[in-house]
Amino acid sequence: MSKDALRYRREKALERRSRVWSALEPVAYLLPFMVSIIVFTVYPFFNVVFMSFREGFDLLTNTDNGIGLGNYAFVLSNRDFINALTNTGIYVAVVVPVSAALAIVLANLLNRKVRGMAIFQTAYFLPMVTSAMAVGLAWRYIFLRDFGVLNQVLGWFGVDKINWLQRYPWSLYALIIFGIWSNLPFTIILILSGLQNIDETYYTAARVDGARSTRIFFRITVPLLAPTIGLVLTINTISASKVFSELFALFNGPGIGGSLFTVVYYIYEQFAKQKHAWAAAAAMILFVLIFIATMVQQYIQRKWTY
């Protein structure tokens, strides 16, 4: 075989390794990520979701009495899980809009270029880089009856003072206060970084034209806002429909007899009695539900024109 023929073998060889190596560059710079994703994330679902219709499941042995809709129903008819749904379901039905409202709101106040406004920007954010348990716990001091903050500015106006820690529905009150405020600093980063991408020309132009501040916002800001506030929405939904450190910080567990389950603490609780697949099945019905949730507000999303 000529010189010629063999450098042209070698070269269409390392053509073929080059383009090897570019299709496998990618997936080798990806599997490590690839490889945790599968382990911590994608095997752990399958198994909650196998481990839900094992009836009489037991981990320690890994024995159960067969497959079937029992932990399901056994869950659904659960007294303490019906009161944690009522109590999750209100929470985020108060906490998502609130906070996302008083986010929108917050947000137009700290984007406006005045000085020492920085100084603001930082108190409000300063949640998320606390301790939660510590403020929950600074949160559990306001909340006191007797010596608590809240309730002496309350009894400025001559308010009774009120059992806000060891009462339902106060005690629901708390925890949906507390709520809004630690969702507050991430909810009012997002509104900022939508609001800096808003062109100042829709400003300039409607202070053309005379539009008045509150105009302003309700016509452009908000519309122009409609996005970043779909993705609040979602985030803040799933967020919340999660609450669980919470309950620790104030109440030290679910309140007074049990009156503050929330879905994620019936499945804590569960799991700490060794009933993994009643566990389990409240995971599944807790996932199901948010799905839905999401899936709802992402069809509102896409019908809001602006």
Second form
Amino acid sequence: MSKDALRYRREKALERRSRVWSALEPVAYLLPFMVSIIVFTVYPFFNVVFMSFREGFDLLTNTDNGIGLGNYAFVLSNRDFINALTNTGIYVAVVVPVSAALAIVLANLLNRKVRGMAIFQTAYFLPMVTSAMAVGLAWRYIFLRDFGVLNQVLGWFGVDKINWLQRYPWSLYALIIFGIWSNLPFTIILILSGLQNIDETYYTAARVDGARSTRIFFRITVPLLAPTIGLVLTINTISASKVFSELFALFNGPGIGGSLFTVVYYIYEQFAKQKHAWAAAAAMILFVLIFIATMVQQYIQRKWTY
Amino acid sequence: MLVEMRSLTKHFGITQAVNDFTVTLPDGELVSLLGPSGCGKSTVLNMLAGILKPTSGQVLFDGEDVTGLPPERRGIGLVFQNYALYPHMTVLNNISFPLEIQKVPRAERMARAKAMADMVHVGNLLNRRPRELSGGQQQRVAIARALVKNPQLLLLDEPLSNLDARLRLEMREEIRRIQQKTQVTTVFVTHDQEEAMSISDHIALMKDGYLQQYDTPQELYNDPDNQFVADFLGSPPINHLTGTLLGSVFTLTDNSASFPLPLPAEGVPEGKELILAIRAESAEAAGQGEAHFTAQVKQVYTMGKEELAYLMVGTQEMRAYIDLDQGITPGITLPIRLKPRGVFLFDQVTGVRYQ
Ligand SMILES: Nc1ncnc2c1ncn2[C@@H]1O[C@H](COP(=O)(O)OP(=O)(O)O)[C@@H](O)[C@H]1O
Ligand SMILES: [Mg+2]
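Now the other one: the form predicted together with its partner chain, given that the block above is the form predicted alone.
To see the whole picture, the full complex is given below, headed by that same chain.
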């Protein structure tokens, strides 16, 4: 074979290899991520869906008494679960809007160019970098019945001592206060970034026309913030629905006599008691509820946003 | 409203944005603030609006000192470069928002907003949102919003710069029409000399925070106070022949040509570095015995109805609109006569005009 023909074949081979590589290269980059998603998210998800329908399921032997809605029937009539659903519902219904509203107000204050702002900003974001357990412990002291700061302060206003940590529903209120407080920093960051995306000239235009800050806030800032607020509500609804670790931080568990069950705590407990199918059914119910809530929110937001 | 600016000065730290700016805007006129980017036009406008507080100097509206008044008490309408229409409000709500702030009753508010929308020709778009409008339509809405509260002074900061060329021409005429209809004293900021020349009653030309000249467009063009003014106005830009004067003979810098100076030049020091500035329309082919100097024809371009010739005077280039009917082609030597208008002599270093 001539030299030229050899070179031609070599080049062809190289070209072919590079064509194969260029098709495979993206796959190679994506692979680690895809594998971990499939192993840790997709597979478990479908496994849970399946598990939730397996009546009398035993994880160790991987056996069941058949497919049906028995697990759902049990969970939905279980007192602890109803209790958990109620607590979680109240928690979400209060924590999400309140922390969003507080965050909007605080973010507006933070968005000014005032001296010493850095100190304020650090103070607000402190909860984000502090361990939840340490913070929870600090809040336990705040909530203490006899020596807690909160009761002391309330005492000045003539409020009797409240047993925040050991009496339902006060424990739920304590959980809510703690939830709002720990939700704030992240929420404020999101709102702040939304605020900073609002063009300064809208404010100048409104001010030149004589608008005061209240009107500017409600007629311009809030509507222009709508997409961000929608995002914050969605994210916080999802995360608040999964309230769980806060229970350990404040109460070492689901409160006195299990009065403070939340849905995820319930799931956790069923799991710990080897009732995997019940846990799966509860998880599915939570999933569907979050899904519905998110859809409703998206729908409302689409109507509301410009 | 008669607007007076007296020695307006604004410093931002060490940046001297505006210095000793004194201009009076006659009632009902459209006055342009013209100058290159960064020369302080917006700063002047914002001091008129009350958005910026002057470092020193005064602003007077109809003789009343308003220097300390906040924007909302000055009765002005403002149009921003990016229009700043509220994206979440419809056209109608955008226009009526200033009236809402003034707590005008709803029915009257809507009626006035609609009337204003009709005047700027967006009456058929009342329920659209800004993002559903073209640039020109947004511009009209912004003007309507600025005018709806019947301001005594309308301020427009580069209102056309976000539009494409064709729309810019159209909206320029629209702004003129609306201004003449409402007779509101208007300040129009632009860096586009052609825009300013075509739209304004008066132009204040600025450079580096200083007022260069305040005059009608024609005066500015025909009688510039200094070289910057002559250079800034006109298209193609005014020609420069650099040289010195000996007696009454103008000699180009490298001695490549010399000719008797075609304009009076009293008090010009001998040997001073000068610029003979000639507008493209001020040079023509000379008849017998009328020539001021001769030039080589390098190239001729037909630009629509006009024909532009590139000429070499000695080693220096100039452009002139010359009637090509006379068989003028590249390569020939052409006797040139300068018209009395549009020829100026400037100091090359300071830009001062000799006349
Ligand atoms: N808020 C400000 N802080 C500091 N410098 C400024 C500020 N506003 C304008 N300047 C400076 O003042 C000068 C004039 O600005 P401006 O009035 O915006 O110019 P123009 O509108 O003619 O382009 C520029 O050098 C600009 O950088
Ligand atoms: Mg500007």
